[in-house]
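Shown next as structure tokens: one chain only, the form predicted alone.
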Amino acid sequence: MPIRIYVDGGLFDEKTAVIPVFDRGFLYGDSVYEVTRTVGGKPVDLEPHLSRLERSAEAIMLPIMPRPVIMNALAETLSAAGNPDSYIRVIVTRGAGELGLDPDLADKPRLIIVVKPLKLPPGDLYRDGASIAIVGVRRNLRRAVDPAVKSGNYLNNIMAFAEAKRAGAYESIMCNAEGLVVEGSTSNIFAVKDRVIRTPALEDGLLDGITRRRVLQIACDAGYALEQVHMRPDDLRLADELFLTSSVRGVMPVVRVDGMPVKDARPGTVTRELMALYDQFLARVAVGTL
């Protein structure tokens, strides 16, 4: 099952795909990107992902190519890869040019699309649950690089993940400068208390995850009570259930926080119900009914 990479109109494999060393995405993280997956060969939630890509580009004043150009390139790359299901990463950099921070030094935006065989997390994480660590690394201030922008400047998340890994956890959970829980290094976080589903409010400084949004809609349609609230670390530690969401993971239960069990350290009822509902959503995408 091959990897195919689209760069500037050409298709390559992982050994032949290259970008200039003066590309600003490489030099400065001056880029935006999106990650999704396919199911039944069909991209999941492609429209909201591309809409967020455009919003991110606008927020950092990066001129982006028309959406049909991206969609045609993606279709071409998926077809060339020919995988049963694929991981997809769409990247737009500001382009290359003379060294310097001035954005006007860039020549033109560069489109890169990475398609590779889909590799889901190990099944035991869904069966038995994952562990998370609330880390000391703080999420970027909204007045700095706004977390709502999905940019290639990812060092903040990398350092958070590294701290969690040193603690033996699967995922990090970051707080903002005020100490409020915001999100994971590669995920959004949800807590369940008395069957009410809570997740951090966007105003606290987190990425508006596409799967986060999808799960909120699924839960609402299923009749769950939902709250987007200011959350403290103890709201996670004292929750009845916790789970993570992301485009590749879907819904993943969490059973330990900082090494301590969440309730009985088993995936909870609400989490398992949402996992099943999300799987049903993916099944509808696969057959083209959604």
Contents of the next structure:
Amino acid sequence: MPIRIYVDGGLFDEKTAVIPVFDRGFLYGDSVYEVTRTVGGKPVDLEPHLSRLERSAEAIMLPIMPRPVIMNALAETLSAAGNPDSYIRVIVTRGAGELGLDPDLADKPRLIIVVKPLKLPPGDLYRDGASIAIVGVRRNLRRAVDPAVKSGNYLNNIMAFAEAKRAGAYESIMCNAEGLVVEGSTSNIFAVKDRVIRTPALEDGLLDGITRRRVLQIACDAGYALEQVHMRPDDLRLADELFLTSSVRGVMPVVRVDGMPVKDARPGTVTRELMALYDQFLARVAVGTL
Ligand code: PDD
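Having looked at the form predicted alone, could you now put up the form predicted together with N-(5'-phosphopyridoxyl)-D-alanine (PDD)?
What follows is the entire complex, opening with the chain shown before.
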């Protein structure tokens, strides 16, 4: 099943797709990006993803191309790939130019779209639950590059992930400089206690996850009490249930924190209900009723 990559108006495979060495996305991570998937061939939550891409671009003063240009390029790439379902990555770099940090050295923004066959995480992570490690690497300050900006510079998160992997965990959970829990390297975190669903407040410095928002909506519709809070590491350790969200993972149960079991170390009932409700949401996207 093919990979198709859109670069500068052309379609390529992974061997032939190239960008200039002087592209600032390559040199400095001077870019913004989004990741989503399709279901039934339809991109999931495309509008909010493109809105976030535009917000990220604005935050780093990157003059992004008009939305229809991105939507047309995406449709073209998806159709060329022809996968039953795809992973989608939309990247916009500031462009290429003379070496130097000055953003004005960039020629013009470059659009790159990667479409690959969708590969979901292994089923046992959903059946048995994943493990997380609360790592020492801190999430960037909001007054540095705000974590709400999905930029191409992920080194902080890469270091956090590597620390979790060394500890044998599936995902890292980062705290902010104040020691409050904020998010995973590529996921948002939720804790359930006495059937109340809590997740770190955006003001503590994290990505406004599209799946996070979707799950908050779904949980609200299902009548759950929801709170966006200042979350402490103990709120994770002492929770009844934990789960992660992200566009490709959906809702994934977590059963271990730093090697210690969460309750009975089995995916909880609230998490399992939200997983089912998220699947129903995907099914509605697939048939086009959403
Ligand atoms: N990452 N937090 C971070 C730091 C992320 O990179 C992501 C997503 C999320 C979840 O956001 P969303 O629900 O919008 O996918 C939270 C994507 C999946 C990635 O980089 O692959």
